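Only one chain is shown below, in structure tokens, and it's the form predicted on its own.
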Amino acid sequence: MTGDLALLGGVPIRTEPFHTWPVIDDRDEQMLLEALHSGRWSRWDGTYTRRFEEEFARFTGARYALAVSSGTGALEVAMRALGLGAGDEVIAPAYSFTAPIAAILSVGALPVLVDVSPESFCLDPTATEHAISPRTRAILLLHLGGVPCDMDRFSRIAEQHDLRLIEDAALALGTRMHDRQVGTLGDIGIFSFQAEKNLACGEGGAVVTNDDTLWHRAAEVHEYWNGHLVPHAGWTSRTLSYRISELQSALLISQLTRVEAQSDRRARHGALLDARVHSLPGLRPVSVPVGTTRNTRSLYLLDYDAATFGGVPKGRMIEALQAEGVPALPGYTHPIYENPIFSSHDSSYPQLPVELAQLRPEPCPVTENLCGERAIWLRQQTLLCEEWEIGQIGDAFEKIYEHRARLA
């Protein structure tokens, strides 16, 4: 490939912008609209949100679903509904968002953060089996940007020590396992509409289940009357509200009109993408597990060696992605437990029994590796472009690793 590196002075392989994000047209105008002018904007006492809930139930194969007003919202929900509570462990991966970690210390419980795998980012079983303790109550599994964590495995290892699954799907709507989709396959599922998100109305999320119980602890505490979801005779269990209008509902039917075939085309990119930079030394396209049949690539996650990549420095390597059009991220830059929180012997958290910088874990080598020097991650929306475009995508590192020398 000819021509110098853009960071270098160089001509950038592309010039324009990749899908904007969202998606809009007429449809969600007129839904909009139409929830707007009915007058009765919310679930009390319209119809947009139990229509979504049954669409999004009916989408992701789960007998119920809950709509709430964030993807934060839905995890404290879903904790609830599972009761648990003061001293109770939840496993989580230590490769996350504040998000999951926040909903498991708002209920009283402990995160214990558990080290994720090098092939998939998403946590490791054996790890999470070495975790468990007495006091562990359920997992908490995040399906990393699509890619689904080894739900076989986890299942297993759930009915052998009687512990409930939590699947925080928010960024995988759409992935498969077994033709399933994730969120539906441990005891109870959380989703994300937050604007960046696979289905997004600005803010919002859902908690989803089979199990009958669980959605009628779900809709008791997730709004003080029950959203008129179910039979009561008023205010009988600690509740908050976590309430999604009717103008983010209609939104969301909308959108949902479309996911279906976004996630196609993401997967259907993502792996030509896979094809391309699996030629490059230094570059690993992530590994799913066993019996993935659609991974939606809400990001697209790449393990990046520098070393052998011709010793370019994982920073100067999404600098120089950047310059030639390729809008390139470092993931998350910091394992869950550096966050400050865990460091300070104030708690904001008095419900528990012990302070949160007694709850950083040992060291996780492969989170900290990925947060320093190999994860590298693509937003979504840059999948939906043409074909073509994925092309582009793909001479960028190669134009890389031809003048990695110099970078280095």
Ligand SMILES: Cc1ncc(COP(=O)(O)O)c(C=O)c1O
Contents of the next structure:
Amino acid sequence: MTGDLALLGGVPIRTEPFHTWPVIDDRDEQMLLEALHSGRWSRWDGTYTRRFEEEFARFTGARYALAVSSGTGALEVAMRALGLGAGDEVIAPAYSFTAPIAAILSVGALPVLVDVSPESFCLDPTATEHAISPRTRAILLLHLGGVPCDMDRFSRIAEQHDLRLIEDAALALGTRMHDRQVGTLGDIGIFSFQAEKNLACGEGGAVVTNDDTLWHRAAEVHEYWNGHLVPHAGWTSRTLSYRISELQSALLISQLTRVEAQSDRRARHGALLDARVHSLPGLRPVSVPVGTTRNTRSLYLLDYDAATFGGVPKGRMIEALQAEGVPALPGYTHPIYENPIFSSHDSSYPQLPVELAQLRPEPCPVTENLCGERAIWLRQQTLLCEEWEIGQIGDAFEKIYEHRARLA
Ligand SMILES: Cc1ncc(COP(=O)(O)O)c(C=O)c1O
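Form predicted in complex with the named molecule, following the form predicted on its own:
First the chain shown before, then all remaining chains and molecules of the complex.
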């Protein structure tokens, strides 16, 4: 490949942005206008939220779906539906976004943080088994960037130890294991519809379950009139509100019709990019567990080994990619146990567990390495572009490799 690196003053491989996000057309406009003019903007008297819930349940294969205000809200509703609280431990990945850990803390339970697998970047089943204690009630499975956790193994672990499985599928709509949507394989699952997610309406989320009791509890705790979904149990002062609006639900109905084709496209383009980067030393695309039928690739995840690539530090590699027109990201920059919100007592959460020191029961070297020098992420919309543009991403990696000595 000719030409100097863009970072060092050369011509970039591309200057145009990749695929735009969100994708909108006349159908979205029509749905939003219909909901607007209906004059019924709340699920109490509107119809769009119920309709979306039915369509989303059908789409995911879940028996029940409850639309809520955000992915974080969905996590809190799931924790409350499971009845988790003070004295309970929930095993969760140390390589994680804050929301699932904050949701565990919000009900007064203790997150026990465990390392992830270097192959999948998702919770390590063996490390999880070692972290189980008599107080463990549940395992929180974060399907990172669309890569599914090893659900076969986690289902066996849960059965053996009588634990609940909570799936955070905020980044995994479209990922299937054994042809089933992740999020519907454990006891209760959640999705996020925040603007950057595979299915987006600005802000929103959903709880899914196949369990009658959990669905009833989720409906009850998600707002003080339980969305008129289950017989009215009374208006209790302790019920919060996680309601979604009818305008967001209307938009979700039209956006949902694109998810299948977009997931296929990202999966196909992700595989093409895997083949390109595999040929370069020091770059390994993330692996999915046996049984995965489709990785929806909400993120394109790479394991980067700077030493093998020629000593180019990860930060420099990302700068060089960005300069070539590839919007690469460093991913989570520190293990979740280093997040200051968990090490200082916040008086707005009076029920925070006192055992916060246990947040890091064992060292998590894989997480430390991913946050430090190893993980590189690309956003999902990058993979929605044309096939020749995927080729340009491969070209950028090759160009940087060719000039590695000048960046090391
Ligand atoms: C893995 C994961 N879980 C939960 C959430 C929270 O979703 P929301 O932003 O809709 O509250 C996010 C948001 O990015 C996420 O990445």
